[in-house]
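Shown next as structure tokens: one chain only, the form predicted on its own.
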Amino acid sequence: MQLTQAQINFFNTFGYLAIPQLFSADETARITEGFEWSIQNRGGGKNHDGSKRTMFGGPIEHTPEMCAILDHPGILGLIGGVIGEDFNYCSGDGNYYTGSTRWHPDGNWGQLFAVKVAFYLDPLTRDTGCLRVIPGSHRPDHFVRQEKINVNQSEELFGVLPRDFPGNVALETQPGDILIFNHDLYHAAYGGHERRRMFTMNCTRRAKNPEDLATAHKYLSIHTAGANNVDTGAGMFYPTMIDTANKKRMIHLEQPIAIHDELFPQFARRR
């Protein structure tokens, strides 16, 4: 897929985009079949109970079949079109949701820097823990982040209850759609059952620059595997997404692999 300029205009303007059915009713089982596997068997998902969040990393790179999303045409046009053709694919988490989530950014980088890729495997609307975000508040003006507001505190600021904070948008989502988003951007979700099934790809600009590389290396010091001091045997992926790339997919991969590398020696792929 190609973005038109009104969705690179809207993105920009609101931080975020939702593509409908953007994979196919086979893709989606084959996804949805693929994270079960892998939630289930890397991820914890066996035990668990409902009572908190289980989450795991790299919920694309433990199969063939998953690692291969990061090869679909779909999902290079709409991540290439926000941040460039040769962006970073800098891994993900994947995850059965319990409960509400709070209102926060994932960054607060004052740039379009990062975005999130996200996939929801269950039908959600407004009340079953759909994505909700506060459009436009990703800018560094933008009211929230000038006056400092605790969006989770709107119901003693303002007498509002955060979920009904003015201006935000429940995303309702079907599988098959997919929601990207700039990291600065605020989001939360509401309500929903205590198995909700949500994984994401987080991925930045390719840095060309001095300013670009200091920020990259900034990123990947808290968003890797080795930040978290987890060994995945292979650095900064899991081996199936190294072993199963061509070239074309290892554009996505080498400055990530080569950072990480740098910062966590201890963590780097074993040859």
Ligand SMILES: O=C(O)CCC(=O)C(=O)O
Contents of the next structure:
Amino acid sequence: MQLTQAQINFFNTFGYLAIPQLFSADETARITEGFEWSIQNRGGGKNHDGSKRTMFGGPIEHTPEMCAILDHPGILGLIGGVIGEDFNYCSGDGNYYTGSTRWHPDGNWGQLFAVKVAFYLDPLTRDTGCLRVIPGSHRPDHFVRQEKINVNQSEELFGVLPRDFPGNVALETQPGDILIFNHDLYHAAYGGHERRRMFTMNCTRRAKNPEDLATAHKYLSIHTAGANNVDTGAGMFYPTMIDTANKKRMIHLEQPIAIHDELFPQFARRR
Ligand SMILES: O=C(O)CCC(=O)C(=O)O
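Alongside the form predicted on its own that was just displayed, please also present the structure of the form predicted together with this ligand.
Full complex below, order starting with the chain above.
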């Protein structure tokens, strides 16, 4: 898959992009099965009772089939198209969500450094927990950032519910659709049920100069297993991701592995 210039322009200007049916029905069924196996066996899903979110790290790192999402031509074309073909894969989270998620950005990098790829595994509408975004809010000059508006207080501030914050877009999805957004973009979800299945891949630009390397160190010092005191048994990633990687996949793994092991030697890859 190759993004058109219009899709790249859309992503850069509005901070997100939706790709309907990036995955076929067969692929989506396999991914859903892989996600369910992973959350049930590695992610605490067996204990999910709907009272709160169940979350686990590295959702695509626990089975060879899920790891292969990182080899999928559609995913490589999508992520590569917005942050460069040699992007860094930096793990992600898998979830049974319960209820709503308030407005937040995932980062405040002030530049296009990190993106999130979101897989929603159930059909979702504006009333049942689809992702909502505030287009353009990734930009440092957006009014929400300039005026430091707390979007979650919009009822008190402006008399409109946060879910109705003016200009927000509800990205209704079917399984197989993929969303990608800049980490700096404000996003939320309203009205979800108690087992909303979703997982993410976080990716960053590959650092190629001292400034980017400093940003990569900062990013990986916050958003990784080591940073959360989690021992994957193989450092930055769970072992299956590395054990099943070919040379092409390693391009997306090598820089995060090196920086993570430098930052968290106590969890460094041991083989
Ligand atoms: O689907 C949701 O509830 C929101 C997801 C989200 O906020 C995130 O992945 O950062």
